[in-house]
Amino acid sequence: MALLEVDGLTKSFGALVALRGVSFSLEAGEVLGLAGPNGSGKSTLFNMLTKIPTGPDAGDVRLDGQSLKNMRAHQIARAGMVRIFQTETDFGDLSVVENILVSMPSDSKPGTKAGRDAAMALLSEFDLDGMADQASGQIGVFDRKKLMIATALARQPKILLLDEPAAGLSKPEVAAMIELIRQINAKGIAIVVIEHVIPLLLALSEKLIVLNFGEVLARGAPRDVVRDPAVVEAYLGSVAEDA
């Protein structure tokens, strides 16, 4: 049984069908890439998986065999699936370590010395421990992206959903982000990553899905998918020839 099973997810906003019958599965420890043009339904898919802000009109999502239909967003996070967004969602007025502490589950006792020690250990993995007491709104873009991921990992997820983690980063920072995601995956955490930076998807993904107009256009081995003529026409253009 797959860790995550997505079956026929559909979502409409009035006359606009944002997702139509999207299905896929994710194995434990797997990295799945998700690509597609702007407006193809990628972030909407993450919204449907996490119910932030709302769930699908039809279809089902199962995590460890359990349907998420009757779960709310916080219950889904508690069950083991968490996400980061395209833009920074940290608490800018809180310090870097305080962002971790407020994200930790209550059974981690974030208000204790042991909780702070655990938060500092997590920050150390992201090379953020040296700025632990700085306001998170004052640190750089790349460090804020790392902090967002660290706050998600503070929830101890089984599945991490990353929405354009390389957006706005320089080439060296993209390379560093690739290595960071590899380190996270090496811990056994399954990852679904939305990205327009195709080299990142090729470097990380075991499988790649391309959405177009809310439907699955192609799926399979990443280097095969990016050379699919339908994908090239819909989205990738000459990028596929350089992959």
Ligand SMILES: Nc1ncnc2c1ncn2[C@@H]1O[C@H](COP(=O)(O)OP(=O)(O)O)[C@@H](O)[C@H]1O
Contents of the next structure:
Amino acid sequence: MALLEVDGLTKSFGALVALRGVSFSLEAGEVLGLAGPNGSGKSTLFNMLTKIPTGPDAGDVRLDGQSLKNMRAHQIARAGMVRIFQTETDFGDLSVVENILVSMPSDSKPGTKAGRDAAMALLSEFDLDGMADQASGQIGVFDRKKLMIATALARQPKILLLDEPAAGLSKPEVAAMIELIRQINAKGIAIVVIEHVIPLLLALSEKLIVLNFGEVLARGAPRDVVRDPAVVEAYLGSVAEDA
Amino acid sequence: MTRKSLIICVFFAILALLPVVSDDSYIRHVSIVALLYAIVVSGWNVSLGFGGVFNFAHLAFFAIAAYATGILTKTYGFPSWMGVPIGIIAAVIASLIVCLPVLRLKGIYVILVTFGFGQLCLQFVLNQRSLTGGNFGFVQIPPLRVFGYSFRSDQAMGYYYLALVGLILTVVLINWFRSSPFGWRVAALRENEDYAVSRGIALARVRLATFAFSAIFPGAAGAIYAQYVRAASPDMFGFSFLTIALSMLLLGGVATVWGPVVGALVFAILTEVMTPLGPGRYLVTAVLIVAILRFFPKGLAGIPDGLATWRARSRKIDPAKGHGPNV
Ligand SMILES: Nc1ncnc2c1ncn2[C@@H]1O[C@H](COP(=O)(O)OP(=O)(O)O)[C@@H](O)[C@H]1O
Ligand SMILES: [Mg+2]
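Having gone through the form predicted on its own, I am curious about the other one (the form predicted together with the named molecule); can you provide its structure?
The next block holds the full complex; its first chain is the one shown before.
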């Protein structure tokens, strides 16, 4: 049994079918890449998995063998599947360290000295400990992206869903981000990563799925998928040569 | 001792000495009411300010506490010292009832339901005349008396100090709340609901807890008020209490510990100073509030920060990064 089993997810917005019968599975510790043109349904897929803001019209998701059908969004996060959003998101009025503390499970005792120490240790892994007491709305784009990942880790997830973690970052920042994601995966956390940055996908993922118009267009080993003629035509075009 | 804690001590010392300096019964009355308002508004700040939930039933909690205290101590013979516990329990129960239908609603819908709840309570009070006194209000509530000491003696000195102690406890509790895991969750939901939920925060549970916690304050204040003026009246559900409380909150500054306290006291003093203007004083007060919010959007409590930023800017130094800790 895989850690995550996704079976026939379908979602429509009025007449627009944003996802149509998408299925895949993810093993513990695995990294799965997710690519596709803008509007192909990648973010919607994450929304369906996490039920933020709502779940799918049809299809089922099982995490550790347990169906998410009767779970609410916060219970899915507690069960171990945690996402980051495509745009940098933070609790702007809270300080950087409070962003972490509020994301920690209650058993980690966020209100105590030990909880705060754990939060600071997590921040230092992301080079954010120097700005722990700044309001999170005031820090830079790269730092906010890192903070969003750090708050996800504070939840101690089994699966991390990353929606375009490299978008808007400079070249050196992308390299740093790849390294960060590697380190997270090295802790045994499975990752699904949505990206347009092909080198990032090639560097990180063991499997790649390409979506197009809400359906799976291709799947397999990343190097094969990016050379798939259908993928090149629908999505990559000249990008494939750069990769 | 930091400068801030020194100011706080002086502030409460002045309030504590006020009855010694003046035993004028009118000043006493105005100050008791102002202190009670400060408690009520501090509680509203929890749901409306820290929580960002437009709960317009807050003053209804105050009224419900007043009625519950009055009815249980007068009609049902509960001892008067149980007034405050009764008020708190009644207000918290009311807050949970009104919270249920708005658990997952947002913005204008929350206003609609919560305001409607107050009007529903008002209709109940008007209709159940034999229980509540209907239109005329519920009168002759037994005053507070503990070990033979009447809180009414010495120009209601007892009520003054009760309200003052209540306010000090309020400030202590809200200060704890603001930097507790509970307070962080409340603020996180206000800042970004989807993001908060995605980090495992249980929206419904936290919102229920927010309402219940915020209702403690109008619960206590409503009970003290009822025992002090010895009456609970239907107009406590009306617009005028609500408008005054909202003005105090905005004037003082939302989502800060001291905003509601400063807002309530300054507002009370302003209205008294301008009594000679008659009804015109409301207009002047409104203009003053707008003017203050124009220059200090965070209200009176934001003035120290605002001035610091201005001073820094005029010295061409980078102003203090971030909001800094809220005062
Ligand atoms: N809440 C929504 N209401 C209506 N349409 C939506 C909504 N969310 C997404 N869509 C549409 O669904 C399609 C897929 O969007 P999305 O999943 O965000 O694409 P992407 O692959 O770029 O992440 C797009 O056509 C988008 O406009
Ligand atoms: Mg997207």
